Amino acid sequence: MIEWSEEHLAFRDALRRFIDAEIVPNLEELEHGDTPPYDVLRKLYSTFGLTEMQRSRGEAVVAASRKADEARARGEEPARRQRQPGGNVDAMAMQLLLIKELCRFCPGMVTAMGVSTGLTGGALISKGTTAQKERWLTPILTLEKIGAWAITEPGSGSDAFGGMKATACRDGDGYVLNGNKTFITNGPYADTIVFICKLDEGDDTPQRDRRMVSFVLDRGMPGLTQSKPMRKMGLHSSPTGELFLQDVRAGRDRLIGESESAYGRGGAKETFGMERTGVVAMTLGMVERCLELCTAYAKERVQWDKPIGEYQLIQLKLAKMEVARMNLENLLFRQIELAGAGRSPTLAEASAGKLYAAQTCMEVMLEGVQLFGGNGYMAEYQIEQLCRDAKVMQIYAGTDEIQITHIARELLRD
């Protein structure tokens, strides 16, 4: 793929006029107000069809789920779904233009977004079972109901699986889960969550090795308690606080998988992956939008007489911010294509190429709130909230210095 089809470029535009009657008149409250993003979500999925899609897809993977169970009970290998080389071209590149669209103005209404239905509706769809798919995988999808995947914890940090503390210990039936989880994408409002932490079986296994198990927990459980929205640098309107586990008592209905080997590490990494692969389409958002402001400020701002787009300075920001775009078009236009051919990327090449993303898209909001002057510094011009944003896409989804380890490991492996 080397340039958007007709039928993507309908889609952008069609995009651009929700975007511009719903997202930009409402930006300040967004961004700096109470009100969380995702009434304004569920209009964008009604008005496009996806709300129903989502449900048709909620549908399916039951389907499908209670399929392979029925194989099983009859002492068969479940049939593996064969993905067809070329049938995911125009479903990834929609999903990534919505993304990157978005992106252009609300970069925290896509983590939002992507947090619930993505991870969230993704751990259950990757893992659950044919019961836990029918409970809660369509209204996480739909956004009917809103989701969070919990790992973070206030002291791991990027040793996110070593430096786990939460437990869950055995109790009868069922769980008892401890334990607090900071960071969470949604965590103040979310409705399902899926929650990580390690298995606690009552002997001497260091606290690094032993199992991860996940649950999922809805809001209102006795001994579940959710934060307030945490204040941050940017994605205000992505909505982050902190969760509060004490001795929350999970049936194993709860348990993802119904297996306390279902969901372990090797699952939340595919999940990493997924997140990894997503920052490229929100960073090439924001480089477009930022490169838009720079253009049209370089030709209408005038010093000694003359518009600053006539400096060559001037031009070598706008021409390097130009060059940017364009290999995060390129990148995103491989993801697209790995898809079309039925692959995915692995960890290490979704790490390249966030760690790409990330730092480009910042090198290039500096450049702007530069280009821009002291007028780039105010929270009045449009490149000021960029800039805060971006700079969470090098520490989300695993810093810039983990993107670096996961690519050499690879590199270095025999």
Given for the second form:
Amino acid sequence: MIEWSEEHLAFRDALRRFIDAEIVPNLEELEHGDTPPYDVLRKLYSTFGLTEMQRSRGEAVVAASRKADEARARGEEPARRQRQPGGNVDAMAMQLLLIKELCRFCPGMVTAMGVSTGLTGGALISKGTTAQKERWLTPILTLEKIGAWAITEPGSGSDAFGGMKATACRDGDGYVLNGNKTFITNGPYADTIVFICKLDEGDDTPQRDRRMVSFVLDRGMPGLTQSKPMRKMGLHSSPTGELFLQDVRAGRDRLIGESESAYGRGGAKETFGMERTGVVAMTLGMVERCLELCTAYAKERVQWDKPIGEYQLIQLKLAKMEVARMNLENLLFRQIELAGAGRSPTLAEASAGKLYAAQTCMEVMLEGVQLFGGNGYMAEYQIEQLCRDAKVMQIYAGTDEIQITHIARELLRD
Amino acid sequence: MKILVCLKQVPHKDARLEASGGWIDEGGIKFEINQYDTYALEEALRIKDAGEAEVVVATIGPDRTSQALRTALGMGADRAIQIWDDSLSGADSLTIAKLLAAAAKDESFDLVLMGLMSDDANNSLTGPMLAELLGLPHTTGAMKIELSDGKAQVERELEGGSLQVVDLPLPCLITVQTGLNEVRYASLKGIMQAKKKPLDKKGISDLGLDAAAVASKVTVDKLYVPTKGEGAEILEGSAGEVAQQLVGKIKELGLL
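Got the form predicted on its own; could you also share the form predicted in complex with its partner chain?
Every component of the complex follows; first up is the chain already shown.
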């Protein structure tokens, strides 16, 4: 893929029209206040027929899962899903376009949407039982219900698996869950939460080495507290919160996969790959918008009787931004091509893309603020918001430092 | 019911335009469907939603205009016609009307809809000219269209905010004012389906015409941004002071 197709551009233009009408006039409340993004996201979904598409997708996943159960009951190996070469190109391109276009104004909105449909929905799709998919999946995919995916804890960020303190203890037919989670996207408002913890078997296995298990929790379960939104540097259109679990009783029907080995490190790692891929599309949207704002400003802003765009120091900034934009777009095209070939990037590959995208986005935004000078530091100009939003790209979905270890580990593997 | 919607692709409302000879420099700017025409398309799609109708969209323009047609197909139009020849660059309204008439003449459309004018050239000529060439009754600036019993009842906007109601027998041609409906978005599914809908590309000879028959009679000499004239005087001060000064100036010039 070397260029967006006519259909892709038609979708992009329609999205831009929607965003101009529904999001841009409310940017202040979404990005400088505490207005949750869910209503406008639901409107976006229904406007573009995504609600229906997601509902069909949910139903198809459930049907396929049921069919696989039946095959297993007959003692057969369930048929693997056949991927049609080229068939995923448009689906992937449209999904990434949606992410990119929203990020021109509200990167947080993509985080809120992606954590709900992609991570929470994704965990159920990949590891849930048929009954669990039937119970929770479709409303999460359509955004009728909001999902959260809880792994990070106050004492375990980069060392998410090893440092995890949250536990599940067997109790009769079910489990008793305890622990605190933090920095949880959608945490304050989530209806459905995937809670990742360690299985405490009551033996003397060190906590670090205990097996990971995951549960699906519902809002309002006794012992589950969801905090108010936390104050943060940027990404305000994505509500972030804490979760507190005190002796939450969960039946085995809430254990993902209904097996203590179904959704452990493997499942979580699959999720990391997906998150990292999405960041490339996010940063492309932000960089595109930054470049648009900066070129317009460079033509308008006059100093010493000349538009500042005529000064080479400004031209250098613009040129570097364009190089970044082209590189990010090419990375995105590669992701789309991979999907078309029925492949997913390896974790190291996804990490390399995410590392580049995050660092580049931050550099571009800082240069954008610099180009705007005093105006760039003022909230009145959108570049200030984009710059604050950019920083989290280097932190969430694995810090830059963690991406580096994943890339290096792959390079140095025997 | 068979409806033709004529649409034009115009520079995007936020595009930075530079005059270049008789027209603008089209390099590097984005285009969109003429706003007036989007309302015409929406009106046609509403008629289709309410009953049985085939909606055909037609445009005259180079390769870039297929994007506008794809969008229209994505919104729900059934098929598209794109007419172009490099000699048509800068074509006048009559040429455009002749080409559209040639494309439409064998199709027996029950209704032809289009915007009152284009956002770029502001002529408001193509609609009435096309109606004449097709021998159809027409009306302009519709704010409301109701179809029943083989006729169209149209509310037209007149100067000063008054409305005029006219009845036309079908087939007819109606140009529409902005704001007569709320234009839908193309859904993702619609856009994907648009890929499979027919988009016919035609040249001048495919329409049974030759270059001489559609040669433009109007040529644009120059397009430019007027320069600020001499003799302007800026009055300064509070609103009251400025008003005082202004009255003084008017009296001084003997205008009152």
